[in-house]
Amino acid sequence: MLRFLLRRLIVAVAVALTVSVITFVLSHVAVDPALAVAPDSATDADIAAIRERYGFDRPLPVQYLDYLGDIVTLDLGQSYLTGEPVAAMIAERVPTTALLAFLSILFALALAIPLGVLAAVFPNTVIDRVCLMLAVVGQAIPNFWAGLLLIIVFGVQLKWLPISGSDSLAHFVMPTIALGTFAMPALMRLTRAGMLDVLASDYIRTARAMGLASPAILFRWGLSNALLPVISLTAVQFGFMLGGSIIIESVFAIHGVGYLAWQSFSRSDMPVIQAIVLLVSLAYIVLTLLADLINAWMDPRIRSAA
């Protein structure tokens, strides 16, 4: 297990460094950082002075090494627009986005696993078709459109739920449904496919021939093995929610990391954009690493294969 962990850590560090290089280079190629900082009335001399002041006139590899050194010391720089430390701006908003993503993935799993198991236990029946139809509908509706529909019905017409803000858990109900519904179909289909494979395996047939009760076969032997690929996909979907919350946070005026990213993109505030992209990428890497470790812990074949 230690060998497996070391290999995964080396891969994770390599991926993180690659992401940091790509993010840094693209942010400097896409927008001239000196122009992003300079006011509209700035002259060529002003822009040249800004380049010298912030070090934008130095070679790009030198700037990247400084940037990497700052990241190691958790110094993410300052916002070009507000002058606030970027780390403090992001840290203030991470709990809101993390809570939204956590509630959304719980909502998606609460729907996906029962529906996937149900569809696999009754394959090619009306129940199976209804479950698959729900998955298609969930995948076909864009999350921002689902959010707008929820606002109209439950916020404006029925007045059951607040339509904006993040002051209480009630504010997260509609964003959670909108974000979780979009993630549910892939998890449901994977659960169904995994259960179909497991239920058709020899050891399940043997367990049935030995007279074991169906619930024990289904949940103890079947679901525990079928969920291995679902764990990996759940980690990926959770990372997607952290990054994909930009639209939902904008629709519901939730001041999380996604809303901050949208504001920073619209104003070309590069230090904030770089930090958010790197944060989301690192979240993906860490979640994928955790999923690999959980899978390896649950299935010795994965450890031996590594």
Given for the second form:
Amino acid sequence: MLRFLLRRLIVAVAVALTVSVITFVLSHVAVDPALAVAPDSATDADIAAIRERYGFDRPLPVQYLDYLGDIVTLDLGQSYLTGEPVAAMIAERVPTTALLAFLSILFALALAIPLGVLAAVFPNTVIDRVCLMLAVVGQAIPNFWAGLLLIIVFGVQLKWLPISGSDSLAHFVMPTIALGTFAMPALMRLTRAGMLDVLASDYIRTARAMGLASPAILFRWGLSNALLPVISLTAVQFGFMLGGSIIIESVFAIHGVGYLAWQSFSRSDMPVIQAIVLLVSLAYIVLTLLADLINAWMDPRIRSAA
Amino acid sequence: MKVHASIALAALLLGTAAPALAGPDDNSLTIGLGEELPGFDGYTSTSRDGVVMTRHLYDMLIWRNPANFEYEPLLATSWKRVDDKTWEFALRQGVTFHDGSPFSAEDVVATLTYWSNADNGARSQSSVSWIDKVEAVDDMTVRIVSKEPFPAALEFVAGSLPIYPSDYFEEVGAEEFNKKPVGTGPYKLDSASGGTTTLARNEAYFESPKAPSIDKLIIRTIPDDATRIAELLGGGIEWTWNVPADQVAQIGSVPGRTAVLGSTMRIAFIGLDAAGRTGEGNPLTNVKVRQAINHAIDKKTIVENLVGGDGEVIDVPCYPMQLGCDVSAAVVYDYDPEKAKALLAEAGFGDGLQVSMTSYRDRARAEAVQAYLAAVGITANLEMLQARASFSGWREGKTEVWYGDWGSFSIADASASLGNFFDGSSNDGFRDEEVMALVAEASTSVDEAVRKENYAKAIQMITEKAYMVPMHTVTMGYAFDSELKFTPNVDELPRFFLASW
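Target state, the form predicted together with its partner chain; input state, the form predicted alone:
In what comes next, the whole complex appears, and the chain from above leads the way.
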């Protein structure tokens, strides 16, 4: 188990380094950082002064090594635009994004698991088809569009919910639905497939033959085994929520990391972009690692294989 | 139905969406902006939204009355020119900053001395780099001395140089000041968190033309255009801008909401690579080709159909209200595609030609230009880019035809338009030595007659040689609660201290 963990950690560091190189190079090649910092109407003198002040006139490898040195000492740098430390900017926004991602994944699971089970218990019936159709619709609707639709209906027309902002829990209802709906279909399909597999397996047949009650078979023996792959996917989807929140947070003006990312992209605030990309990729790595550990804990076969 | 029910339940549990008191009820104004305010320092702020807030938190020494464009007293009660390089300002007595400290010459000297030092990182160096030194004559009199004779000095004093309290600024430093600003302005910062900033009326504000009527400004950042408009319709905000032109009519038809397209000082023009920066043998180096392009585009139709509102056709490479922007000096090219074709044939391009073109602000307008060019045989390969990328493409001489625009830093002097594009810098894609000399002299002469004459000559030469196609003024879409008394200004700087319910 320890070796398994160690190997994963080495991979994580390698991935993080690769990501840092790619984002650094791309962000310096795609746009002249001095132009990005300068106001739209900046003159040549303004741009030259900025280039010198921020050290953009140095060779790229030197700038990268400098950046890497800072990262190693846990200094994520300062925003070009606000001058604030990037670490503080992100830390301030993480709770909001984490709350949104958590609520969304909860919403997605709350729909996906019952629907998945239902579809598997009644395969190839109307119920199954309705569930699958819901999944297709959920997957097909872009989440920003779903967001706008929710805003028009529940915010503008019915005035039931606040349209944008993140001041209260009520503000999270629409974004949670918009983000969660997109994550739901994959989880539902996997639950359904897992349940179908499990329900067709020998031990369930045995349990049935022993005369165990249906709900017990379904939930105690069936679902607990069918959920193993769902856990892995949930972790991946949770990572996706962090990425997906870029759109949803800007649609609903939620002051989280996604919104910060969007704002930083649109203003080419490189230190912030680099830090967010790095952190999101790290989050993915940690989440998948966590999923593997949970799976290993739940399934002895995985443990022994590791 | 399930979703409906759960949301209804959630709404009941979590309370209703609408705030208890808003707008006229508690004399507050909720403003929806697209970009988060990067800070409250007027010297490092890059966004226009930030510049707007600067004017609410701070005062400059003088101000330009938006109603008549005259300079009027603000923190200074009078001013006079001492010599070609020196302006002297008599300061107002009895003004206090938001922290209660008194305003005096020391604050002016400290603020302007600090920011005119390039090492301190003012984002727009051109606003401050002209300052050589600032000195106090006595406690309530200051002199600003420029490095060279600088005719546009008062423009910057009135528009870009907010005055900070010297003691507080020195105590907290620039970074902290950016977060916790203190000025003498009509509003002071009340709170700023989570994308919402609240400004409260400065109760101790001096007798000023900027004295506000509205008690509280609540500024919310809502990046998505559609969401911002939805908030306006739903009553979550009461004022917004940057509303797309095609939405203005729709919003205006909603009861209780007003939407207007106000004219701005920003001018749109098409820069033509006359200097041949994109490479040898560029057809745009031929004056006949450039004149043909000027004749080929029907500006009037573009303005009527795609700019809308108060947008106007222009024939000069500057904003007509700017000092020195002599409209009568310009050679006017009427829309005449046949003449355009004839000119192209004379230039040896009877079979047509290809050019690269970039733009950023409005695809429909750029495509209209592309179509007009195609009609006379010019294939323009249009690339829509982000503003900065498009502008830098022009600066670096990578694009032959650039449909750009320029807001002149909201400065009503031709030095901010002609002086920016015909000065031999990288903005200057024309490199006409004679024009450059005229503009350079006009930018540094303090004799208004000389300046006007030079700019008029320059305008004549620029239009005669058809270096660019002056297109139109740009409009800005505003939408607000119909009860709000708000007037848009051409300098794209909304003044909420002049608004009222």
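Definition used throughout: the rigid core is the maximal C-alpha set that superposes within 1.5 Å between two forms. Numbering follows the first chain given and starts at 1. All figures in this text were calculated on a predicted structure; none of them were measured in a lab.
**Q** Assigning every C-alpha to the better-fitting rigid part between the two forms, would Gln63 and Phe102 get the same assignment?
**A** Both residues do not go with the same rigid part; they split.
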